[in-house]
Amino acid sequence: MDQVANYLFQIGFSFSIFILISLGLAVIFGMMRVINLAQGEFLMLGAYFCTICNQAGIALWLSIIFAALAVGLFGMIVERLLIQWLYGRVIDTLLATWGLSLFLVGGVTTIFGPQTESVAAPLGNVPVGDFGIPVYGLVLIAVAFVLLAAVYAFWRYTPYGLIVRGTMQNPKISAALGINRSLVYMLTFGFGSALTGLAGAVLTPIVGTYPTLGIAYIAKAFITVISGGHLPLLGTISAASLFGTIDGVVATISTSVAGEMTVLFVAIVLLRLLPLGITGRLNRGV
């Protein structure tokens, strides 16, 4: 029974790391079909922008908020100056992002170090048998699963919502019925910033924060959202519930090395079997 709890728990924590570094993913490259190649940076960032209001003495859920809110403030700042230029030009979006990704690692290198830096979760364990089971992992669990469920109800049943996938899936029609595009584009590339920048800060406890902290996860993102599908919410539930549950039950046999191999492998056979995703036969949609 306790060996039953480890691996639920080992699971649960692994479906929600795929869920948190990709959520904000989905928006951006899964609805918007921006490549961002500083989709990693801003994960960082919002892991540097916790750090520092966590040690300035607020609170740790409070210095997730702000940090969320910050990295999605950040996005617009990049949209507006960067990214709206760049609709529909692949290349380009890739070159000036993975420029944004250099400037960015470089940057925070400079001023704060390559140092690590850390912050407490002071909440313990709860022990199930031989095996203890730490409070933080199962909060990072329902904070994940919340998170879901308030993204995917925000897309699929508010007006905002509605606007954004159809502008999304047919911008001429959105213009002509109204509909300001260029700050739909910015709002929402801001929206999936924030979710990555959450993402970020929510992580901070765990892994701790440095500048090249996104490169750790950003492949994993991607591995996520492209392994989906083309329906970004529910492409991503499932690619993360597999991937989520290959990674969990391997690293508590083997190590976490031996489960994000494991993981590539599925992901490399999983696309050469579906080669539109796991929602690739679906109809577009949430």
Given for the second form:
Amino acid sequence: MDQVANYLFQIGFSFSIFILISLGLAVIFGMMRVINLAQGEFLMLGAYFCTICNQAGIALWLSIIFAALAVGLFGMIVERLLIQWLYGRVIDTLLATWGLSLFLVGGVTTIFGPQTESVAAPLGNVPVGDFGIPVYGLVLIAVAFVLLAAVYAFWRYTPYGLIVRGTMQNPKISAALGINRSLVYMLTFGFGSALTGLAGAVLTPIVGTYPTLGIAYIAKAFITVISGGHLPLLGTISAASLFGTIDGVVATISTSVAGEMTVLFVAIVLLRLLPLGITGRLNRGV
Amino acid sequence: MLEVRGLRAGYGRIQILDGIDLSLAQGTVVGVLGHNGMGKTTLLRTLIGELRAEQGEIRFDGADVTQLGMHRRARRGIGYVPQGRDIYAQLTVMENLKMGEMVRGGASAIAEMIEYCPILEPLLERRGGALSGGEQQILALARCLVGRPKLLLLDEPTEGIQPSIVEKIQAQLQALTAALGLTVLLVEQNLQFIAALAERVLIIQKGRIVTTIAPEQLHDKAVVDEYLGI
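Switch from the form predicted alone to the form predicted in complex with its partner chain and print that structure.
Once more the chain from above appears, this time first in line as the rest of the complex follows.
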């Protein structure tokens, strides 16, 4: 029984990691079609903001919120200075965001050094038979579910969500209907950045904070969003569920490296069988 | 309501509009006719602000809007239904309509618009991309009109629509213009359609308005041959 509980926890934990690291990219790449190679560094910045706030004496939960807001603001600045000139120019966007990624890693390494900073994971463990399940891991799973529900509801049921969905489909006609598309793009990029910053902040008590943190997650995030297909949220949920289950099971019975390799293998097979991704044939949804 | 003086615009080095002058009084429906490539669509795209005016002036409701962006012109009351309709294919009909009134304050005009366009009522939960061409055209029109524009720029609403549906669109437009007192600048190649709706017709050739004719003259083969070569 405790073995089953441990499996379920590992699957839920892996799922929550996939959701957290992919949600921001689902907005920025899935909806806006911006290939942001600095996405991992946005996550790293979230981790640093959270660590700095926490080390300054601010409570962890408040530090996480500050980090999300700070990275969201940073994302809006990046969109204004860099991205807004590159919409529809895929290669230029790749180069520019790759450059931004190198700049951010270099800048953070120069300022904070290459060592890993840490924030203590709060809340301790809860014993389940022979196993100890970290309560912070359970909180992470809850955060992922709450975030998913909140983002889905925001996108699907609010006027701003409708404006974004419409504007990303057809920015010209949105402008002809009086919508300031430039503002919508900036806010949406900022929203996606904030989600990524939040992911970095909530992950930092588990994985630590270091300048190359983003590199460990950017590939997983892109694989999840691309495998999900053209419906960014439903696609990300379905791909994260699949990959999270595989990663959780394989990592528990073998190693975390084996889990990641299996996920990559499954993603390749999936995209071979479903070139448009899991939601490629669906017409409805977000 | 709309005054255009010496308007020049184009695409890069290719100049399409070469000094357009026109004026529209409130409540009038004016047609624009011309061959392909003469500047009809470019004129509408420049008036809504999708293309920058290189020279000239556009005054709307007494104010110079030449330098304003597309969304600012729309907010001032210029509505635009582009060629090809540009429906949000992934959004439902209802969501398309909601997008039309997103920036307008006050009570929703969607229910009223559905009364004017009853064809949309059973389709409200259907995706825009799943509608027929005629249904999409009515939706594009309704989506624009729920924003209560003072001026409607309408680009080839009959393009790619089968003749029986064109008649329905024509009837729908006539009903809407009468009920809402719309001012319309209508670009169209369908002579019968434009003759039925417009009070006068501007003939555009090589980026200039060369003459204005009465809609009845479109039944005169000599006039049509002279200006349109059809």
